[in-house]
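Below you'll find only one chain, the form predicted on its own, shown as structure tokens.
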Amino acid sequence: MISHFLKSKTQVYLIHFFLGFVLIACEQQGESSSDQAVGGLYEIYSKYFPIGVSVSPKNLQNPKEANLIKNEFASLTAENVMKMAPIHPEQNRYNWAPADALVNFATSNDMKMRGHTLVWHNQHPSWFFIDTDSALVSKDTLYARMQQHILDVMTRYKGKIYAWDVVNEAVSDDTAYIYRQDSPFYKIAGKEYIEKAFRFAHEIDPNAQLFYNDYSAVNPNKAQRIYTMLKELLAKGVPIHGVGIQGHWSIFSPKREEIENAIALYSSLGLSIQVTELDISVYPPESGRRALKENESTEFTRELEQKQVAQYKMIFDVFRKHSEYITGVTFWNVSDRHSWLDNFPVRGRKNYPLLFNQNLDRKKAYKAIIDF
């Protein structure tokens, strides 16, 4: 008798264990399923707006993330090489091949692509601004060679690109002015070359998009400024189209209402929205360069993911509320691979604020946008 309860209370252990190893064999492979039957991100937001990514060409010469870039985003923005000093380094000559590949990458696989940027006062090459003596150039040499070079850019892509930004981050950072005080093209023209900038792309392709694009757009004071900027241009009848909303934020800021309120400030002007150049830093935003610290940690913790899930959550789902204003979203980069953020503003540190990490995988923030 005893040997039999014996017996049969072991087969019973042995059935229990067998059929908890099954169960969590099963959730397993649902849970793979599951993740491989979610779509693309730009199918999942499809009914809301585009979602894209910058990229450089070198991001589509590595398959697994060419991949990825496909079956994840719906366009492309060119991260650098379509802005004035990559691809127009001297007057009479410009670098059109990386620029090609994006273009071409993203007309062969069926996907829109976003031009960035014609005019700025970064990034551009030295000969723009002076004449053969390295003075400032006379206005009018100014729009002559702003002229030239945005109807050499948009015709070569004309019908290729849907949008551009066609002036970026001309509004100053200092509280007391409107416009960037140390820009060139301000320096020589003021701010009349806004305006001429928009007239220009336009003429050259009246079916593009026009986008002013800006970083702390939502910031309430500099938010205040692009507004009263875009009020004056657009009472002009200037062609802007619409306001490119740089998302380089934080998991600190900004809050829900600092984003909602710039939402209703732009599209209160008859503005599409756009937020062109999204990550989310896993640092307090920095002013100003400097080295790591010794001992200051680059490990991308557990906390520092719950707050990254948490911040991206929340400004999808205040994208999702607004999405009859918002005509895309845009990551700048594709992975944590690389950023534009390692480095800086520290240098030696390691970032991490993209949706995908350093092995091309999904992260919990990808997952939190997605679970609605």
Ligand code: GLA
The other form holds:
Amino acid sequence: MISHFLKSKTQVYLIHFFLGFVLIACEQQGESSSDQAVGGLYEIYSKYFPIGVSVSPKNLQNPKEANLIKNEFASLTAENVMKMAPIHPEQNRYNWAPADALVNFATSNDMKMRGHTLVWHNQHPSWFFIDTDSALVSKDTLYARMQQHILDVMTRYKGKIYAWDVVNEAVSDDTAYIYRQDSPFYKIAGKEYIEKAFRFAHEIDPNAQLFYNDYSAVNPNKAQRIYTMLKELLAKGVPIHGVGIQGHWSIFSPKREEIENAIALYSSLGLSIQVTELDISVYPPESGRRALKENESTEFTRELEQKQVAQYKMIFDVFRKHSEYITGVTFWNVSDRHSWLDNFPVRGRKNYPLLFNQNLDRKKAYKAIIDF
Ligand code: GLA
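Having seen the form predicted on its own, the form predicted in complex with the named molecule:
Okay, now the whole complex, with that chain kicking things off.
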């Protein structure tokens, strides 16, 4: 074909030489020519739901990662910098710059932005629950501080953040309770703090989609308790629009039925569903921290890879099937180069939970979820 338009054989040789060079250059960058032929993940899924990723400002400073993020994802979540401790370290001081950097990146690249998170018993600043005598503050003081925090953060990003995880992880791991008993919010105010947080948030930005977000949210027992809590809140007219299923899963669990049952349960309340923190660990779930044992492998073997491919394929089949209820799927971290699951919960153990490998190349799991 090309030779038809060329005047001499020398030109044909030159073109072949040039194309060969481009091919080698692409492969050295970790992209094969077939990778390039495929559009970004978010484009492939555009008729189902936006696909996003959690990032830190560091991800965006690395040009190769920044490119991957723009090319593959349609939405950003702050991995840490919008949490209460990093963004509001002292009562009268906010640390806006890191969060601003993410919001600016999202805005200038036409990406959506999710807010994470306003009210959480973890990663909170030490001043928040304590008065000058180091005693827990009263309920009124807690609500005044919560309201001020929500007001300042939501106002700054109003119109730029379309959805907020308003309350994170309020439901207990102990099946005897609905509410997490050891949360300082709960200790001071009981379950009412959840309702207050959603009402404050809705007053400040009535256009924002407000989510309750939790882990193990497809575990049958915990799903029932989350459902009971949400049902009660909705019956009181509390402005909640969706449930965030975090999705810190593994190649061993959850099963298809568990995901489908949870989607049916939450959507029966008229709520939309987002998978907010997706990663598929290649190790069995375990609670409690420990050190790596001697002779414990940390290699991403072919067998683990195949299991991960199968698990990713199954869950994205389920997500597509129920896409009428799912308004977003967000990966937690960009690539296996760095994930919060490195060293957690097992110190010294590397994990491989994402769709891009340590060179930022698309893994087989990536190819499996776009093959439908
Ligand atoms: C929870 C939180 C996230 C993050 C992860 C671990 O899921 O919601 O913000 O801290 O734990 O990275």
